[in-house]
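Below, in structure tokens: the form predicted alone, a single chain.
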Amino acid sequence: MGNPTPPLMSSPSHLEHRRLLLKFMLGSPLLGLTFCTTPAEKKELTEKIFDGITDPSQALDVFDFEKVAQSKLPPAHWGYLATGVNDDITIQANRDAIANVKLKMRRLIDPTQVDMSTTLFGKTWPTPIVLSPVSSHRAFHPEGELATARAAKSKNHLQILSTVTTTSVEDVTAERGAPVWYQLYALNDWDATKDMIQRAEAVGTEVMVFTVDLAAGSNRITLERMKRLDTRQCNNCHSSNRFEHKPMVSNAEGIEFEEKLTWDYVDKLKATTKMKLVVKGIETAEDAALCLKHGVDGIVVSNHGGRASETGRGTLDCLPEMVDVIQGKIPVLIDGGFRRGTDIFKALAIGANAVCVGRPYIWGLASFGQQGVEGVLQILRDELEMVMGQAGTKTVAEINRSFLA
């Protein structure tokens, strides 16, 4: 009968193939992701495996834009965007506060008809995602605030324009095709401050966002360290006067931020403008109550993205006590570390009416201009729509604390 055919597993060639396959699998960096013990290790290994995106359509989340932005920006400009204060603890606290909130999902509720619209001061927006005021967009892209305005128009998002904009409120409003909200830093010259207010009113601005958390200054060490790595000559853009190249300050000579801010200043603004007055930088229930007492029309729960005071307290940690004080009497917005649709859902569940994002859309701007901003907004919209469908919430009004574990 002769010798039978040996089993396949004993074939030398097959064994060699198995050995090579096993060697490849054990040496694959992808396998390493399984054995990473910390999120930081996983992030580091992932960055080694995957190159940066070259088109907004390639992004899987907003963090894909961060890597591209860092590679494109000069050190000082990246430092300005990335910095917190002191040890940057509060930047991380914002993210930690969001991560510490757990969600409960409902099932067997039709997820196909999700309405993300929200209403602020009588105007309805398709999503509760707002573009926070960020200074000096031209530091991140040549088209600056105009590219951002075009993206906001394309996606129909509410845009808040910074006092320290590199494009005037008149030009931004024209590019947006509709009034934006205007963020106000009080200046040490009341006439210059009033001039900004009147210019915003003249182009139809209906809401002024008064930022109050920088009166005592801020210690931005990361920014200062990054400046030392930058060897460029920056005199063409910067001088000892911070407002010299800022079009919203008509006469910048001797102008600085006003340091003597009290609740009397809030009353003064209320008496000066017909615009709705929103106070940004509120972090305590006590100050939320005072906002109601002084007739403020809305608040933004904010620690300036961890760039004002090193409280070590995330804004999402602050939100519940303020929502409980406000009790729906005025809109409550929030910013600080929001990077995913689930993050936004958590804030809405606690009681925020809208969520502002800053750094993510600037990552998009620095990476790809208008298309990058649009890409960031689309990702956040898609993620929020998905988590609303997963939770079975057909409208923003249905999102409440019952979805928090």
Ligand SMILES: Cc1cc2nc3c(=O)[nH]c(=O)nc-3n(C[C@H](O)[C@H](O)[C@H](O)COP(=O)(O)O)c2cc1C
Given for the second form:
Amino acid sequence: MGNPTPPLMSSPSHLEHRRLLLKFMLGSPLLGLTFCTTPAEKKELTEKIFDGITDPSQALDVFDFEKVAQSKLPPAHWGYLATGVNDDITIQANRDAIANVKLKMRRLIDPTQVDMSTTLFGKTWPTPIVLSPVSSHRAFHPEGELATARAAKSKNHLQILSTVTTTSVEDVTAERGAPVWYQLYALNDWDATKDMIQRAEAVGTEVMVFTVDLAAGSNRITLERMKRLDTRQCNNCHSSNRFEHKPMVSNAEGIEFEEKLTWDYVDKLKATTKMKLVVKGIETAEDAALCLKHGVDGIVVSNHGGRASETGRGTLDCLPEMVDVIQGKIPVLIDGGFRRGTDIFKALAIGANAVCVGRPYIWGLASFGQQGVEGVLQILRDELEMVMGQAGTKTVAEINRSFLA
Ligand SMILES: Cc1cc2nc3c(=O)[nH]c(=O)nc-3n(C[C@H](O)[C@H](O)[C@H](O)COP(=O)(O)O)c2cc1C
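Based on the form predicted alone presented above, generate the structure block for the form predicted together with the ligand.
In what comes next, the whole complex appears, and the chain from above leads the way.
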């Protein structure tokens, strides 16, 4: 006698059928997408289909660059880019604050004539989208800040160069073919700090962005955990002198960032330089008022992309009270979690003059160098242009709080 037919009970259960179907669908994603029923299944499949773009033109949004960047970067460098502080709650708060703002669209206004141009300190840019200062671009791509400068040049975006850049302000300005804004971290040595200011001035820099949100330190746990996953010998590149590959910062022994920062320092900077002084890292109405009192020329509403203090407060949540204090007297820029044209539109509607992005353009840089940065900027521009058309706003000046629900 042959083997008996297996009893019906041993056939796959309903759930097992579903698991097998999903497995099959994951093997043939385009077909599978049609059969997905839950949002989670759809997300899983969608990610599989669009994962691993091989050219910037394939990206549908800036997050497509994030996946490529993560796959290309060593864990410690990815950790440096991705980290927040403590539980990374403020990173998420930046995104949540933006998502919680709802938009009202207007209809039957010719959407084909959108002008995104934006003027800051007398200079007009094609869009209000700005590159935030991010340190050490060569940790993300061998061409580092030069690749970013070429992208900023080809798309004509304002680039803010970090104090801890891996390429000097002289070389970046030459590659950009125009002045950038220079971001300043105060050093514990005034002469070394003044040297950076003078070098920026000497190449025609007109605006200095003074970052004030890290003086008390920051507890970057995600970075420390990711470092432990990195099996490479970090001291092949990083020496005990943390500023060795940072051409703007003095290599002298004992040089550190200044911890004892107070408003007096703002006065000192104002008295030292002819450059416009923009203070970055302001989050409250009280400090916005103090900026006005101390003659600051502009502010960046910023929590350092959730990597300074764990406030749990998104920058977009902070923006209204600050715009209300500033009352248009000086430009208000903002950053933290801006990933889409609609995000940028919301900040402009509340009253920001320009919106800076940090991690997204670094995802582009790490993925495809200059072309990656250009790809990210193009997506953000296209998306902003689209939402402006949908809202019937022909210029940035027309975007106001009436478009917020
Ligand atoms: C890897 C990394 C390095 C950064 N380095 C600097 C810096 O050198 N100076 C500075 O003022 N801000 C620095 N920032 C903060 C950014 O300028 C900006 O505030 C933040 O990235 C905006 O948030 P987003 O990344 O969510 O767009 C850095 C941010 C990241 C992610």
